[in-house]
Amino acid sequence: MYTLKINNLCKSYGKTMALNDFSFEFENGIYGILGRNGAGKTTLFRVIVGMLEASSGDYQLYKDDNKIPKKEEGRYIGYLPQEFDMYRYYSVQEMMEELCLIRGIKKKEIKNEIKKLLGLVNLVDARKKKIGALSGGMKRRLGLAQAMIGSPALLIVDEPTAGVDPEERVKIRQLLSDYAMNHIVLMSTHIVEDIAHICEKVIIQEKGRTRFKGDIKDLINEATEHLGEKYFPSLKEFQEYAKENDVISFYRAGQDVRAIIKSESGKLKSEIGLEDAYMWSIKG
């Protein structure tokens, strides 16, 4: 079992508040982080990787219940960040190798550590390849390989399904959540759908701080008690409505339009997803 203590840790820009006051125990299992651009998500990664030192806070690591001394948490974690990239001349294979060299991966293991992971993320046929012929989508799958490297206790993946097309990103949400079981896995991303369904806990950062963490159940019972709805017949006519009122979201309901909308009273005739009680979240 694996734990990840993060206790009061804050990132500062000068005045600007990066990341304020962030607090969470991780164990085994996976956690959304969502937020939209500039919540802190990529500065939380930042800071656990060791790309960036805290202003303030700590953060520790623990294999059961010991410590994991700081000068070795490095072999422990595997990233992949927002915007990976190689050396453009490198094939699949030879860039593989290099990082199992530098990951501490024994010479003799590295051929079949390669072909597992290239093996996982669909790109065994692709390793002769140089990385600047690569799709976007094979290098997110690519940069989700290398960050898998000698099975990290802490997997931190940023946009791990960007660019990536349907049929992927249902592979590589089964590939995170079987991984899941045995590690920990965070997980930042825009696509709110991935996010619904493969975790049961979700954080959401909004400018810096930290507007809910939890179950995912639990957010959505909570949005429930302060939205309600309203049909529409036409597209037109929702957005004559919409214009002159906060809509948390809407969509076509056959040739009507459901809007989700703020509530007191909290009168929902059908379910929310994860996407309307985020939104209800970071509006509200």
Contents of the next structure:
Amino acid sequence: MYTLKINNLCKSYGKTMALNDFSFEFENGIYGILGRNGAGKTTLFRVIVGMLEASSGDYQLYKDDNKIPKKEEGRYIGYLPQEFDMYRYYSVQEMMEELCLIRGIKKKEIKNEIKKLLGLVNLVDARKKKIGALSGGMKRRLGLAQAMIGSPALLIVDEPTAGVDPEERVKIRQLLSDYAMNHIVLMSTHIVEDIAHICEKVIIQEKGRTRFKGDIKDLINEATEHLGEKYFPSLKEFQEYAKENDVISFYRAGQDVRAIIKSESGKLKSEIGLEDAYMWSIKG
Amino acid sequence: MNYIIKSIRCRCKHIVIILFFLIYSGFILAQMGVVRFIPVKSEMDIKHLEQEGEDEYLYKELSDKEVATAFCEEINAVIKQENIYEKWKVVGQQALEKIESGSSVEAVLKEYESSTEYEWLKSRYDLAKKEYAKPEEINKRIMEENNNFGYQIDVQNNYLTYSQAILGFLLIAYVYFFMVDNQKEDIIETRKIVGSDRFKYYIYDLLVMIIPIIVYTYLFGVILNIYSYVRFKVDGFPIKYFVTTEKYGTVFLPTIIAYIAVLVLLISIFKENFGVTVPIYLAWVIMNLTPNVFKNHKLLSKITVVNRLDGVQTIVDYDVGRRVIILILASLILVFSYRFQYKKRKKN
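Please move on to the form predicted together with its partner chain, as the form predicted on its own is already shown.
Now the complete complex, all chains and molecules, led by this one.
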């Protein structure tokens, strides 16, 4: 059982607070982190990974309540950065071999480790391809494979499904869910659907501050109490309405358009999703 | 070590690196072509060597009397020509009379030192001194003057000098190739080297860059040396093999490390701003290669990292202590570059 405790973590650039007083305790499982661009998600990840120095606050990784020494922490953390890249003239196999060596995998285990990881992300056939020749989706999958080298206790994935086709996206969700059974997975994405499908807990960041942290169902329940809905017989009528009013989100519902709007009375005929709740959270 | 070997194997397959070594090898072979004509076997070899500027062993060592005789013969031959200026006939005749009356050639030249006739007489004198030796005499002289090492010492001196010169320029592309990728933020994030591993992998990555060039240039030098050795051996000379490691280590290595250190520092500061890095670096390299052309060149020579062994530059003498200092300074620059790179990144 792994635990990551983060206490009052702050990161500032001059007067701008990119991360403001972030605290949370993560245990085995998968956590979704949502927020607009510049909300502080990537900053949080970079600080945990050790790429950035926190302005204040700290974090500690535990294995069965035993502290993992700071100098060993790197081996326990896997990271898929938002902009994953490597030497473009390396083949997939070469890149994985080099990263295995950096992550301290024993030489005799490297071959099997790479075979296993490339198999998980469905890239075995592409192992001789140059990194520069990979499609965006293949690169993301390769990024995920390298992040899982050595089965790290904490897997941090920054937009793992960006640019990945729907079929592979489902596989990645499955892969992360399986991995989270015995590890901590922190996932940031703009595809709210990914989090809705595989996460139980979500953290919403807005301008460096934590707007919500907890179970997804609690977020939806809370949002439900503050949202209402309105139906329009045509898209044109909805658009006229949206010009004058604040709309949280909208969908096509048969011939009608269903708009989710703020309402203190909380009158909703049908359920709302995580995306509605998230939009309410950052707009509210 | 596994990382270093693996990384070298992956990176040295790139076309930029292959081209770098090809251009370097081509330049060295073009400059060192004289090795093919030594030991000298014919008049043709002598002509080739003279054309290549490698004339150190080609001429007879004449006595002053022999030089004076040859000089008089040369002047006589010139003044007998019909189409020569009257002025040169007069000067030549006067010089002959002075020599016949007992003056030495040097004394006659001294008399004309500040006049316009000096260069004309001096050129006759230089020609008089240059009488080709026979091939066997040339080879004997090469063996004797080099303690039976044949032409190997010259091969190594020239090789190390030319290598320092050409690498001063070619290393820009080489170091840039290694450095720029390593400094890309996306790649740094992907490699995720944090904590105390940072400095370790900085050193590893430097070694990935430095080891191929050291191994290649060392082996290339040894091959040239063996080639020269074998040519003498096959021709039956009692030649000894000359071990090249010492001068390679004390002359070539500090220069190359210094080149790399300065480039790493400039690229760390200016990053992809190639237009800033290159002129500064080139100015420094040119100053190193030809300190004599600058004012205050004695001062400049004190901070020169290049050690020419081809006899062209005499200011910077071979001094092991000085070479060690250069190596230490280069290492300090590399450590400073590391601190500059990572402290800056950690704050961003």
